[in-house]
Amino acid sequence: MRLRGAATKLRPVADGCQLLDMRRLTGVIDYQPTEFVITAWAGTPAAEVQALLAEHGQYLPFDPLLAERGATLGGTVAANACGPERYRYGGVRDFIIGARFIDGNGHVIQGGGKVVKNAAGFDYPKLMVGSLGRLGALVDVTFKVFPRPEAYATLQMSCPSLDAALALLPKLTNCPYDLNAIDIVVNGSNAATLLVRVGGLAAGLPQRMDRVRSLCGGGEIVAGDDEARIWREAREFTWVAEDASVVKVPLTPARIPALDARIQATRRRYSVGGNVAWIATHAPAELDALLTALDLAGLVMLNALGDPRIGRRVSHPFAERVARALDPQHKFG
């Protein structure tokens, strides 16, 4: 059985698989703005939740991917689909505090709760993050939310090479300026653009941005619609050709040069302070072989073609035991 929400990631369904459409499980179950907690059905579009939160000056800080394409909360949790602003506050697992799901035995399992400091029972909600629908069908999820920044600004700095952009990362990641996002966009085979996003009170933002620009030794400060467009492009993958797949590769900044030297013919972007590579590819088999050779793991986040599994297969005895306990007959594949 294959679980599917809005199909924003276009995962192919193998022959013989039954498709379980989760989109009828939609809507907000409970939202108390003063408590900074929201509970919604797993099939609820992330964009609807973000819009509701925005009415109360709040948001999901892990920056859900593909929200404009219709990505659901369940799919966001299952794929661990975090955007660039994950850099400051953390990812999905840092904000999910409750989840209800149906396991492979048909049992309804509740984990966590609707209060931030709930510590009772096994931490099932975090277990579901990145599970790709293999442990069970999410029914509803509960997140803690944060106040939304009043305004944003971005430093956009052209660098002569990727190495030059990477050389600035230690200064930025160790600075005291509460940066919301750090991305590096590679232009062509060598030149790169460093993007540093800062959010907060509008009155203090210019001074903070001047400090960031001084730290980097230059750059242009972008605000307003142009600034929002930069990060929408990152979250919605509009920088990728429609017939290309997008592969997410977790890594560290130190491993970027070795990878980048082998993929200079492809479009790529390094996000979350250099800890995530997004690679657009028309040849998933070739990229699969490359990642395996470099001992890197990868996951197709936007699948326009090919097998959704790519890169080094990662397994752990604990994960296998959990899968056997929750889905002993492998109903979820």
Contents of the next structure:
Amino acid sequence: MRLRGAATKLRPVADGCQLLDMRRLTGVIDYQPTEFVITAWAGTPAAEVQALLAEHGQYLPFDPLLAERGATLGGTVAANACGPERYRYGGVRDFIIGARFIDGNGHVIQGGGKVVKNAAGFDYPKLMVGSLGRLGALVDVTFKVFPRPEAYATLQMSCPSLDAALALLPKLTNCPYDLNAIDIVVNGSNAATLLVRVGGLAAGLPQRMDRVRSLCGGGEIVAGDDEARIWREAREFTWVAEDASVVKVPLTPARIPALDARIQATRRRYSVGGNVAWIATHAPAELDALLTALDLAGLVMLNALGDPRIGRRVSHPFAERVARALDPQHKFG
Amino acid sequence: MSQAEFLSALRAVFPPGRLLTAPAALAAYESDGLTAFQARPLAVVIPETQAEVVAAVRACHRFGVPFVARGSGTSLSGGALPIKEGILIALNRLNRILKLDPQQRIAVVEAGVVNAEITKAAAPYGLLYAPDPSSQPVCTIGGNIAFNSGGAHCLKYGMTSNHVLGLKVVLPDGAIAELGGDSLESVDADYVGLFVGSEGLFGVVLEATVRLLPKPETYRTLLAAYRSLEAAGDAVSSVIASGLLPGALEIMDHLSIQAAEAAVKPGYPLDAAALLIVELEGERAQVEAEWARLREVIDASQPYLIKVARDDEERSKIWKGRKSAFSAVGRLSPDYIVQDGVVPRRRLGEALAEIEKLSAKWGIRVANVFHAGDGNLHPLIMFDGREPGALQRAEELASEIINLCIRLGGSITGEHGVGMEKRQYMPRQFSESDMDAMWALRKAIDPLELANRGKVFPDGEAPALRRVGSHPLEQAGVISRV
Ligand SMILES: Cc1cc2nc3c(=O)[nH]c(=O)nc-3n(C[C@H](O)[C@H](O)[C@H](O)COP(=O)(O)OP(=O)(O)OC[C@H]3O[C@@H](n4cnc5c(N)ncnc54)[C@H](O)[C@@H]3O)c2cc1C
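What I would like now is the form predicted together with its partner chain, since the data block earlier showed the form predicted alone; can you produce it?
To see the whole picture, the full complex is given below, headed by that same chain.
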């Protein structure tokens, strides 16, 4: 059986399997704004949830990807599809507190709950994050949510090279300023744009932006719609060609130069303070070999042909045993 | 295969000083922080290297002997209680910080590293390890991982799980697995997330890669006094509803205020029915803007007194009272049980009123000091163990409080874990099929049930209850609890 959400990212092919389309399993099940917790059916569009939360000044701080193209909550969890603002408070794993799913035995399992702190029972909700539908079909999910920053501003700074931008990175990640996102966009082979997003109460924002600018030694401060557009572009992948495959590569800033030297011809972006590389490619197979050589793992998030997992593949006995318990007959993968 | 053969296999790995079998030497390991339970293991091994831990686990697997990992033994739920026919693997000496990389903001530490040591090592770089259980001067990162431990700052930055990026573990059959990595992101299922909080049932953590955060630039702390516990609970709900995200939101009730004042004189108002402590933290300009809003919300909640910490000294005084409260309350009563159930935050006021009623019904004093922002209660049920039946009555009251948490839609434990103590309550929170699924997962990972056998699942025999009281380290004044 293959599971399908809105297919904004991975487009499962039936390859002789049943295709289970989750798109009609939609709607918010429980949302008490004062509780800052929301439960919705797995097929609910992330955009719908974001809009509802926004009415109450709240948001999903992990910055779900491709919400405008219809990404569902279940797909967001299964693909671990979080965006640049994940830098500030954490990713999907840090906000999912409950999940109900059907495992390969046909059992409905409820993991976690609806309270923000919970040490009872195994943490299935986190296990579902990044599971790519291979361990079970998500039925509903519960997230804790946060108050949404009242205002945002972004420092946009052109750097002569990626190295110059990378040199600023530790200054930013180690300073006691509360930064919401730090991305580096590489333009061609020898220029880069550093983007630093700051959010919070409008009152303190100008002062905070001035400090970020002096820390970086320059740059332009962008606000309003232009600012929102910068980050929308990152979340919705409007910076890549329609037919390109987009690959997510988790890494650390120290590993960026070695990777970047080998992908000069592609469009790319280093996000989450240098913890994620987004690479647009027309040759996923070549990238697969390169990532393997660099001991990096990748996931083709957009326009995958076949198995979306590329690069280094780790198989460890823990994963095998978990799969044996949840899906002994390999119904899902 | 005999016990003698098993012990000689251990002897081949551990020198005599690090393989304890004499009753006198074992006595120190009979209990953890929940001193009500005690059991004497067959042996205690004290590995100094990861290879020795692996060798011990492999020997256990070969001979079918169950094992329990132990960090500092501060578990409040009996999680590190030994198994009579098994061994205890004491990890305190597996305590190297293998790597601290300030640029990538990560540390790689062995399981026996004490929580506070990580922050100490990171401090010169302006960084810290965020999870801060009150036991942090002694508890180990391995124990924190097993329980997904929390602290006073979970509201904004989450629990242990949210700060662990990678794990190296030895599974119950001796196989080694590396989960996660050193990046904030991953493209695999979150096996780290599943392992954290599994209470030692999936094997032994050897090392962990944790993320470090920059130390907040500034703090603003206030204390608000209320005429009723419910009013303080409602104030918490309105602070949260206001869109502020404080670093800490804590409540103390009348009994604990009295006790704390008697113990460390933090200058709390003695006539208050409840105190609320709110702390904002972060970048100065943001905190100042939040502060103005916080003052409005607090004023509207009608406390009869507000005290603002004007400097670091006043701030630490407020926290000292808060942190000492548990041990101070402990002095009011020869024995106590502490629970750590969770309720939805908007139902805090209701939960507190209900606990007051239960306390009156049973005629048992209950002090409340807790992480209000997370809805994580810490009712402290006081009794005198010398009085016949007193422990049983206290436990019945504890059980009613746990039921209350479940009924309100919460959890039986927020951070102390299920361990031995709350096993029987699991089926109240989870359905039969959820329990079956968890059991099947446990069996797939550990078919022989060697790792921490008898914990979490409501079967097996419980050792006899002995006594209930403060942890020996608390009595010695080394740690205090929140
Ligand atoms: C005074 C006091 C205050 C406390 N305050 C807090 C608090 O604020 N917040 C909070 O969350 N808790 C608190 N606790 C509870 C306790 O300190 C935590 O649960 C802590 O994480 C336990 O760490 P430890 O090293 O003592 O582990 P232990 O008690 O030795 O063991 C705890 C559990 O972890 C398992 N374990 C230990 N090491 C490993 C390993 N390497 N691999 C696998 N499993 C392992 C054990 O088998 C056991 O099940 C407090 C306890 C006391 C006594």
